[in-house]
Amino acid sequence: MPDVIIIGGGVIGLCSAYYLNQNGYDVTVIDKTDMLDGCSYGNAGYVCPSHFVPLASPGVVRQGLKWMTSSKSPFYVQPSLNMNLLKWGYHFVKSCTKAHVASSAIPLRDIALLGIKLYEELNSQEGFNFYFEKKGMLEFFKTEKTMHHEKEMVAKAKWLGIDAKLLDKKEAAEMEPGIDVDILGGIYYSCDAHLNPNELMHCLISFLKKNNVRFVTNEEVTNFMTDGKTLKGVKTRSSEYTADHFVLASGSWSGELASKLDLRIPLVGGRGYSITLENSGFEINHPIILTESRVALTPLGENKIRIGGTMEITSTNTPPKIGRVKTILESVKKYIPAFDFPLPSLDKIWYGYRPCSADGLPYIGRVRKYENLIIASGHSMVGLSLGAATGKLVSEVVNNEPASINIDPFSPDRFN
């Protein structure tokens, strides 16, 4: 009987599963997939302090509303009568306060300075070699408004301790000297970092492998063995798994499980969109967020630029859109002129699910139901950029060790 059985074979199901098996234990992580896809190889690979304002912020609800009318906006929230998804909403609402968004900052601050740290070193240890550059980020804006709201934001940097500048058009061009940009300015926090979450994963399921850690792939968990506050196992369809301490890691589907348990997670899927071009004739340095748009490029290595946005906070069983992909190529042709890129071959279009909890925070930590149960889920857009920050917190409370930031407000518990 392994010691850990972690549900989900994500970032964070794979980072958990290394820093428990670094520790000693004897680890089983069952994904309901072949772990080759998901939303942990086409994000965009940020590992970023600088995203320290969660989901849940004022104005997201508001502007929310006007976007639901547009085919083409960034962010889009599917009309619904599924229960799920309402008590998520009225959590999320609720959550849109000036004072959350500053309790949330710090924390946030701090997991996301731990996970930069962790990936430089899991990256210097033998068996990983990953792409991974710590250049910092650039943030493109096109108007006066953003601006205001962008000088604000690097002040609240500054007080955090994120080093952030504001850059006018002629700065921020000088740091992307192979592109001619049409903006008005730019911010750029040099505390970021980026990297190849292809190159991750596979590295993470290799290593994990030759240090016998045992994979279940394509069985899905559809139910729970219990014992008063003890879980004693998980059932697939084929099979009946029993371990001493679970992780549940499985993304935008963890609430659904969670439910099984009767434990409260309001969680939905935010589905986003990528691709990846290659030999495309651009060359960019930095990761660069195209603010008013919602958009994020990466460059991968190798002549490889990585573009993905939007956000659908919609059903997991939802056709995608594959038109939202067109809207991305042009909202980038607004901050760069001459990208002119047709819309690619429906093999070359990558989305999926990032897993949004209600409040923009994650869930990390045990639950007071049962006693050996641990949540590690709900990182919406940070999921990449937190993973290895996550794996080793959740070591650190199957091993009752005192962890290494504070981990109260991400408590699985704060809607039950």
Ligand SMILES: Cc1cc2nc3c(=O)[nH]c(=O)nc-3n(C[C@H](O)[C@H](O)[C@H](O)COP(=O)(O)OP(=O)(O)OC[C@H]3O[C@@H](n4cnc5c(N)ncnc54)[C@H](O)[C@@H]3O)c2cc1C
Given for the second form:
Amino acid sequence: MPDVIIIGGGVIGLCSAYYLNQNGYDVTVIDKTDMLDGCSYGNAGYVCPSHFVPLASPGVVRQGLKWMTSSKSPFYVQPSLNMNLLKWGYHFVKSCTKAHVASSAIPLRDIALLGIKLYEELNSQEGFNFYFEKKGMLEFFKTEKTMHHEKEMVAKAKWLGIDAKLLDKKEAAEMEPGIDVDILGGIYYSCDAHLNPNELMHCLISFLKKNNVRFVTNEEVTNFMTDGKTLKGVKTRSSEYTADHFVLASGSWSGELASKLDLRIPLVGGRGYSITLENSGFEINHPIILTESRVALTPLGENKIRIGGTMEITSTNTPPKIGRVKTILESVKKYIPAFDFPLPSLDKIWYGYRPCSADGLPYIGRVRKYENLIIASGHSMVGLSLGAATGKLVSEVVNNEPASINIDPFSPDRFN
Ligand SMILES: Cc1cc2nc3c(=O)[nH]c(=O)nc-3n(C[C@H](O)[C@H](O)[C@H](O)COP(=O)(O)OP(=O)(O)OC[C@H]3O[C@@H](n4cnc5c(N)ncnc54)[C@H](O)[C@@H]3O)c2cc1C
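Same protein, the form predicted together with the named molecule this time rather than the form predicted alone?
Zooming out: every chain and molecule, the one shown earlier first.
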């Protein structure tokens, strides 16, 4: 019997497996897929302390309602009477306050700074060699309205001790001499890093396999075995697996799975798309967010550029809307006119579901109801960024050690 079963082999599950394995635990990871193409692969690869504002913030609901009427908007909530979505929406709207943004900034900053440090350490270990660059991140904007908002963001970042600089058009353009830009200005966050998520995931899997972590793939956990306050095991369609500790790291499916244990973890999938240009003929130096369009560009080494965006709150069974990728490409052209790429064929378009918690903070920690269950999910737009830190925190919780940072704000019981 393994010491720990981790349900879900995305970046959160694998980083948890890594730190638990390093702490001497016998670990099994169970995943319902072959683990080769989930949300943790095609994302933009930002490791970003600059993202200290949670998804649930003032103005998002009003803006979201406006955007819902347009098929070209970067944010969309599929109208539905699904109870999970309605409950999530209720908590989400309640969380969109200034007070929530203020109280989330320090926890989000601290976990992201821990994450960057751990990714650097991880990549210097034997067996890890993923593309990782720590040269900061740019945000480009086009309108006066955004500029006023960005000035406030720079002031908030500085207050948090995060280095941020407002750039005029000339300064922003000088940061990216390989492209001509049509923008009003930008922000430069020097603290951010970026990495190739596909390479990170492959390194993690091969390292864990070499270090005796067991993988059970293409088996879906469908239910649990319990005895009072103790979780005894998990059931798949073909087997049952027992362990001493369990980590629920099932991404966008975590809420649904937790409900089988009568736990309320409000969570929905936020679908996003990306394409990776192998030989674009352009070179960018930094990850760049095109602010008004909510599109992210990432240089991934060897002439590769990834372009990603869109947040569709929708069921994971709804077919992808490929037209949204056309919108993403059109919006890139507004900022970088020479970026004129045709819509790629379907097989070149990637999409994944961000596990969106109801308040934009991840769920990390034990639940009151089961003494040996740890939740690690709901990382929304920053799951890659917070992957290593979450893994480390999970191992500390399992090990009953003091956590590296305060994890109270991430309590999975906060909506119970
Ligand atoms: C377009 C896009 C761009 C993004 N860019 C960034 C970025 O730049 N930086 C950043 O930090 N984040 C980014 N994200 C978000 C990030 O990708 C996610 O937050 C992160 O990948 C979530 O990781 P996870 O391990 O929680 O979930 P997943 O990667 O979804 O892994 C969950 C795993 O659980 C498995 N599973 C689910 N249910 C079961 C079950 N019942 N039994 C067994 N297995 C199960 C699934 O098969 C899956 O493999 C982006 C996302 C998108 C879509």
